[in-house]
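As structure tokens, one chain now follows by itself in the form predicted on its own.
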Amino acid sequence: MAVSGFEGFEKRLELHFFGDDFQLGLRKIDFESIQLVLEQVQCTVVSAVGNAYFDAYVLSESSLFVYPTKIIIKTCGTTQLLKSIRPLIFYSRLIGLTLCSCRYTRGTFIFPKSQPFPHTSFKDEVTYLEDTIPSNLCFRKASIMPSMSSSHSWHVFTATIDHHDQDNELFTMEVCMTDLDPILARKFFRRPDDGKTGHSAGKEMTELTGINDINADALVCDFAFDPCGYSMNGMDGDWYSTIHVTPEDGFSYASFECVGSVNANNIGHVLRKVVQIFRPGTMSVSTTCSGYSNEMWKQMATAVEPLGFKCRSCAMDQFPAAATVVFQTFTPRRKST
């Protein structure tokens, strides 16, 4: 393990709002204002695409999704994600929207001592969140969900008002993978002086690795960094997916995230394709479902078993007026815990 390197594990923030404008809503926030928010986080936009339902931005450190009443920001490295909350609340109020729900999640940092405040510890993050979000989001809970390995835990903070409506048919899956197969990871390195733009090199990586086959119906916005690294956002109707890759040996990392219907039967197929693209040494899967029923974990374990992966730990936690989260860790059968 490298003493220091690029932090692949992302911090993820999801904010929900309510108000009178459910057609455009947050999508009316102009690009200049979005850039100012991202300046607080310490990242920039490198590519963007939109459809009838939402706008998707590939960032210099991960992704941003803007729906009429929901924003999801996911950033890696040493970004200061939580500093986006205050300006986002400010801009939302200008268009008549009010924050009604907040969810923050992350894994265990590979290089925790490199993180700036307020991400210096989960305790500091929770204190910052408690001090930042409005007091009417009174149903709050912070939890560290454990695994068999101390180096893989799932950190969750939620806060919501008591009457926040949620779609009980949807789930969010967050997959974090470390120790990628080195041969497969090399596909995310660019050749020196390849003469390509980040967009054209990204498109090449998407096709070369089979990422474009994960969801053939999705509109893909991809970007390859120089000399290595890759990000993509997928848009399929009002559902998003996103992948981020830090391929350097010693601290290689990849993440996949998507939203889907709990009634769909294709999530196992999607997870298998993701695992085959990266062949990680260790993988965690977090599924978040509204309400208090979360049976998705059974599909996850069944999906990757034929690929030689064994579920080493499974933890479940419930968050008041928010969701149920299941956190699982997997390793190949040939490896011990």
The other form holds:
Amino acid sequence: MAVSGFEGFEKRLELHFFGDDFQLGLRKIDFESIQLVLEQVQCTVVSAVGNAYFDAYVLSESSLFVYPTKIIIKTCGTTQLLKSIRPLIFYSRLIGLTLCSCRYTRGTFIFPKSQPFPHTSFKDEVTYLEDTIPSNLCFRKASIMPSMSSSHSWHVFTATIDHHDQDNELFTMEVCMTDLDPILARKFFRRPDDGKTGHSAGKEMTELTGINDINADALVCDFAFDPCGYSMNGMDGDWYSTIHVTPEDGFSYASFECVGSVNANNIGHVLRKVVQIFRPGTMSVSTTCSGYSNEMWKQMATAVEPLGFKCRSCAMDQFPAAATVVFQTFTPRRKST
Amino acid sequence: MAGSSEEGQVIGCHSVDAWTQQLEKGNESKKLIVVDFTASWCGPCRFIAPFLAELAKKFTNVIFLKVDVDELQSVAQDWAVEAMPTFVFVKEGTIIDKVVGAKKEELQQKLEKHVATASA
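Having looked at the form predicted on its own, could you now put up the form predicted in complex with its partner chain?
Let's see the whole complex now, leading with the same chain.
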């Protein structure tokens, strides 16, 4: 492993709000304010698109999704994601919205020593979250979900008010992949002086790698970084998906995230396509369902089995009035024994 | 002439009549037209708006039109606009290119390309 390199593992924050205006809600926050939030985190917008349901931003470090009552912000590298909470609470209050739930998740950093405060350790992150989140979000829990290998675990913090209505049909899937197949990873490098914009080079990668086949109905907003790296957001009605790739050998990383319905049975198909695009040496799949059951994990294991991936660990944890999280890790069969 | 005061501006079309008129006028002039399909509630539209205004100042031989998809729903439907912002490039009545999303570099590069072809 390289001594230091780009940290692919993202930090992810999901905030839910309530208030009188459910129609536009958070989408009314002006762009200057969003920019100020992103400045705190230390990233910028590289491309963006909106539909009838939400706005999706590709950032210099990952992605931001703004729904009327929900914000999802995911950033990689050495960004200071948790610093976005205070300004987001402030700007949402200006438009009459109040925070009612917060969920922070991340994997295990490849280069933990490079992380700035408050991301220096999970303990520091939790302390920062505890201090930042309004006291009425009193149902809180922090947990590190283990895998068989100590180098890979799933960090979860949730906080919520007493009574928080949630869509019990929705689930979120977060896939983190390391040790990508080097031949496949090479597709996420640009040719020097290709004369293309990051947008057109990104579009080419989307097509060349088969990312556009994951969900053919989705509108894709993509970007290729120079000299390498790739980000995309997909929009399919009110559902988002997002992919981020750090292809450099030694610390290669790719993530896929999407929302889906617990009643639809196509998620296995989606995961299979993702695995085929990256062929990772190690993969973790975290599914979060609102409510107190989470059966999604069975589908995941069955889906990647035919591709030679074996489920090495499976941990489940419940979070007060918030969600049930299942964290699974997979490696190819040949790597076992 | 009305055209001269509009030069360098993004012209908002607030009725179907105004839209049809601007489009016809633009097509007759044989200039490149860039139509920005936008929405007041769309954050990415607000992100790109200042940049579009700058481009309009810079590319004075291009006509920039702006259509609010809520205000002119029928136009947005006819033009199959599903995501905002959508920029449609029109030349003499024909759609020659499209940019979906707020993509600064891409928008500028396509503008430069089509302006070059137009004057070649």
